[in-house]
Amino acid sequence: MPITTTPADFVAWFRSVAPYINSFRGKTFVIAFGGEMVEDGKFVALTHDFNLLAALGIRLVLVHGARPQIEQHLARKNLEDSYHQGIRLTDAETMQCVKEAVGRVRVEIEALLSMGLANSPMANADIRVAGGNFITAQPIGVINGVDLQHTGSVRKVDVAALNNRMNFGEVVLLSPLGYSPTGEVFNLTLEDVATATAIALDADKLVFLMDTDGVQDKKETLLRELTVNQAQAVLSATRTLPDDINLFLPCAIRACEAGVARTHLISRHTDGAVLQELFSDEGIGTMVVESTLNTLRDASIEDVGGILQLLRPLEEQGILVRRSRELLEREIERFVVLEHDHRIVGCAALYPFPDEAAAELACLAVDAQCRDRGYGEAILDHMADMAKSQKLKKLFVLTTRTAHWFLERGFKESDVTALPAQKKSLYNYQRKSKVFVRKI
């Protein structure tokens, strides 16, 4: 999100950020953060953001890690750090450890979210952490002839215990233990208690914290959003991929199947990664969804008001002829618009012309921060076809400033004779616009 160095920039911004504060108040965010965020003091800036989602109503589920303080402890103590395919064995000696360390952790973080200084982000913040045994574990046992011991995997999530604690305006804070009926404590991982919550409770988002930016292609450009089978083929692609993405986008994968809205891998290390991913369009990490959040649709007349806000920067440049409210809504069956996650972000308009076999294609828009997406060439396609399934032959299109993008697509420059005889009649000399036609 760009920097704002004037009042006009900073309405502007908060304007653009209020949808999204009213679509997640009341939602319920699990976001996971391993224990580095407070080894290397960055957590203090990650409280600022917390407080802010929970001053915006939003339920939080906070699930930290410890890995570099447990490996502390087991370094002061000289126990040797075991792992057996890339999970701790967990001995208890090493449990010890992970008590201590997490315990250790968990009072630090409860007294950050405790702030309150005066002229600072967690002024008046009033944070109430909830913390119990809301996480039923069992062990994971024997692999491959190895006894993990205590080393656990999330069995069961008291779901009405952690729903009773946010309805109560809490932020519930879990660690990477969990316990058993027979009264023993298991370590987890940060991965499987923030999935297994996440997936218990429904919850709309599962955020998780890592090293890198998110999901890269072979050429190292952010992949800025998935569907799961998406995800499915880059973790099945023969390429190295970082650990991180190898530990986080599985539990994406499976936290999207089982039903939870949207999972955000993002960078740890970007300061206000959080807010940024949350509060902006296209974010700064890799969104894993269950399917593709496009719609391609017909426009309805509740849509006016979205067409109308995407119109109205190309009606003021001179791009698009100036539409009113009332002549929007009397044509509102020939739109159709295209929804990013419940957002219009493009619109056009079809206007057949059945006694030449032809349709002109109008009021073509795409929101400017989604023009590099492929959106207007998605439209212009679908708008072919139902040009085409009316047994139309050509589609042409009048325009001032558009010319290139247009030409790039097949289309080709004629004159006024090629417009039908109706359209024709109405042509405005004045604005000039350009004809382009392209067979369908």
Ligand code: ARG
Given for the second form:
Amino acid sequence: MPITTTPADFVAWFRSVAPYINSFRGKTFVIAFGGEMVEDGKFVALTHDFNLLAALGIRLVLVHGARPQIEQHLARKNLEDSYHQGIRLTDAETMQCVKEAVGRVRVEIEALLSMGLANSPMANADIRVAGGNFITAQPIGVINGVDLQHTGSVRKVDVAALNNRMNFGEVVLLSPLGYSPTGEVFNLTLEDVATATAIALDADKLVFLMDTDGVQDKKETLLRELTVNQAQAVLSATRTLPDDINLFLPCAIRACEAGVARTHLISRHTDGAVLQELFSDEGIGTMVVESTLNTLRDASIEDVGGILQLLRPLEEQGILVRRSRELLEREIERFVVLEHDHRIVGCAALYPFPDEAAAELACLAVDAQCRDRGYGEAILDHMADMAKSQKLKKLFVLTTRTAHWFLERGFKESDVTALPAQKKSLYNYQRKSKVFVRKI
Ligand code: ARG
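For comparison with the form predicted alone, kindly provide the form predicted together with the named molecule.
Starting with the chain above, the whole complex follows.
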């Protein structure tokens, strides 16, 4: 994340955010957070971030929880918290506490969303909060002989009513309650309301604020991006996962499978986590998507700008030879590009020499922000396959600075004499590139 200390940094950072601002306008995001957010006093800062999202024209549905507040109410009335297979059993007295607690949290949230203090990020904010009977619920019923009574699940979401509110520029705030056609109230979970709503609205994003930073692998490294299949593999692995992940990752899978483009699992403890996740390429937590965001494809003339941007820093460091826009335009069909999330993050070019059954792999580059993701290998393998399909037998590279990378990937050091005749005559003796060759 760039630290905006100098005006130039600030300008560069602000510009880098423009693509997100453009693509998020008019999109629907469902953002869910537990009652802890209000309890811990962290909600004020979150309000500022919601305000910013709303100001950018994002259609917002906020879903709040009220678990700590419900527990406090129960404790005050000396009532036992009762769970059956991880689901709260809501009897009539508990339901009373749920209504009171949810009502109280809701009022606090509405109050904070109404702030408009001068000299604060909320100056000039004019958030209208909409609430209502948008969620129809049904009882969960009897599980293994235990009647869960007023505990329910979402049966229907009133999409037309929600869209009407958002068309008027209102921010919808949903509570974890639902009503039945017989006039009953049901206690719902935050994650069920958020997931069902995101699916029903065909939302572009579903965001869960959790206690943990995101999904981690066995070595506790944050997994920044998971496809639905990878997410399922995480859940079915034998290791024990934090409660949060067990709760929210299945929701992310359910949402993505039902067409919600992206689900984000991020920490509620990091100030500005929502902004960091949404307005940066690498995000801050785990993003679950239906299928991979990477595509490796032949380059076209529209890619020249993106390739130039990728190559410039490497050319400036002397790692790659300088290529002009004209040269790239002329030779664009030699290039392949690797896109991540519609941004060019890698490229390479293949120059075949059929007479010598060889090909030069040139201009292999990967964006510095995307190191250690295996992109370089993926491009190299792709180029080797391309050369193979043209019946070529060896791949060579000329490099001054990245010899080790190629040696580690099966290339052997050679010299100028190994180059095809035509290439030999063009060899730049001043640059003193080393020649590496690999059989394919
Ligand atoms: N900012 C982008 C988005 O909101 C990408 C976020 C990537 N996040 C991640 N955890 N990998 O879609």
